[in-house]
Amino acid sequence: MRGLYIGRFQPFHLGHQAVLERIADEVDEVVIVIGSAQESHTPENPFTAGERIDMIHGALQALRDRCLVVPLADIKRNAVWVDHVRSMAPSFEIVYTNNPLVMQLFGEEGLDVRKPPMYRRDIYSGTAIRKLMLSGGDWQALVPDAVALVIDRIRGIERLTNISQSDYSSL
């Protein structure tokens, strides 16, 4: 049986890893969908789809042979979004999500939708990690070592700092 898990993974963190490990206990394979794959180089989505794939592959060494990673560009039509996902991802029987809209859309299509347990959501949040990256905080403690290596290799802190600046100067 195959499960589907969708996220932006900006960046992939230890919370994502814990959830995927729990999902992998329930299914034979996990399709990991990288949402908003067309987005990069913005404060909310600083990393490219390819960089996020590198992060996930590096972090999930033990599960790599049971995970399929698929980038998915956004479309702005919720009524056909599930068909879009189905056309871009390998087949799956179960959807794992905590996103109310995603739950609604897949549920309307009659799919088995399950809420995976959130893993320390108060700490593991892409938004919080990006803020730590900008402030010089200890973001590395919140991501797998392989993710920190990818971010260092691509000079992700420098990128995030640059793209978060305003071009307005104070007068």
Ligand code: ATP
Second form
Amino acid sequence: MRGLYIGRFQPFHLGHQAVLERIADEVDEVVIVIGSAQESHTPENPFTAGERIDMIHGALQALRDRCLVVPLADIKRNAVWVDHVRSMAPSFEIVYTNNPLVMQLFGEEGLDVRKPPMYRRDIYSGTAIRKLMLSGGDWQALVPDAVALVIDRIRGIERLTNISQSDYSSL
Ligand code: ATP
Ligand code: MG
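With the form predicted on its own in hand, show me what the form predicted in complex with this ligand looks like.
Next comes the full complex, and the chain you just saw is listed first.
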């Protein structure tokens, strides 16, 4: 039995890691789909699909041989998006998500959709972590060590800081 776990993972954090470990207790293999794979270098999506694969691959450790990581570009057509996922991902039986739109779209197609419990959503949130990265806060404590290493290696904080500026900000 395979489970699907889909997200943008900008970046992959300890909330994602906790969800993934729980999913791995319920299914034999987990298909991790990296959504909005074509996006990078924006404040909401600073990291490329390849960088996100590196982060997740590094963080998986013991789960590595039971996970398949697949990048998936947006098609901007919600009505046929589930077929798009099915055409790009290895087959799966269960979908795990807390994202309301993803839940709705898979639910309409009759799939078994399960909501993993939220882990400290107040701190383990991509949006909150990207804010900490910009304000000089302790984002490292909220991601697996392997993720922090990748972000350091690609000089991710410098990138996020630079692309978050506007050419009006010096006026
Ligand atoms: P962003 O704020 O950028 O949307 P995110 O933390 O929601 O970041 P996603 O990649 O959008 O990260 O999330 C992938 C999946 O993980 C979604 O189903 C989301 O609801 C879920 N998720 C995110 N954070 C947690 C958490 N702390 N506990 C449980 N599930 C989470
Ligand atoms: Mg989200």
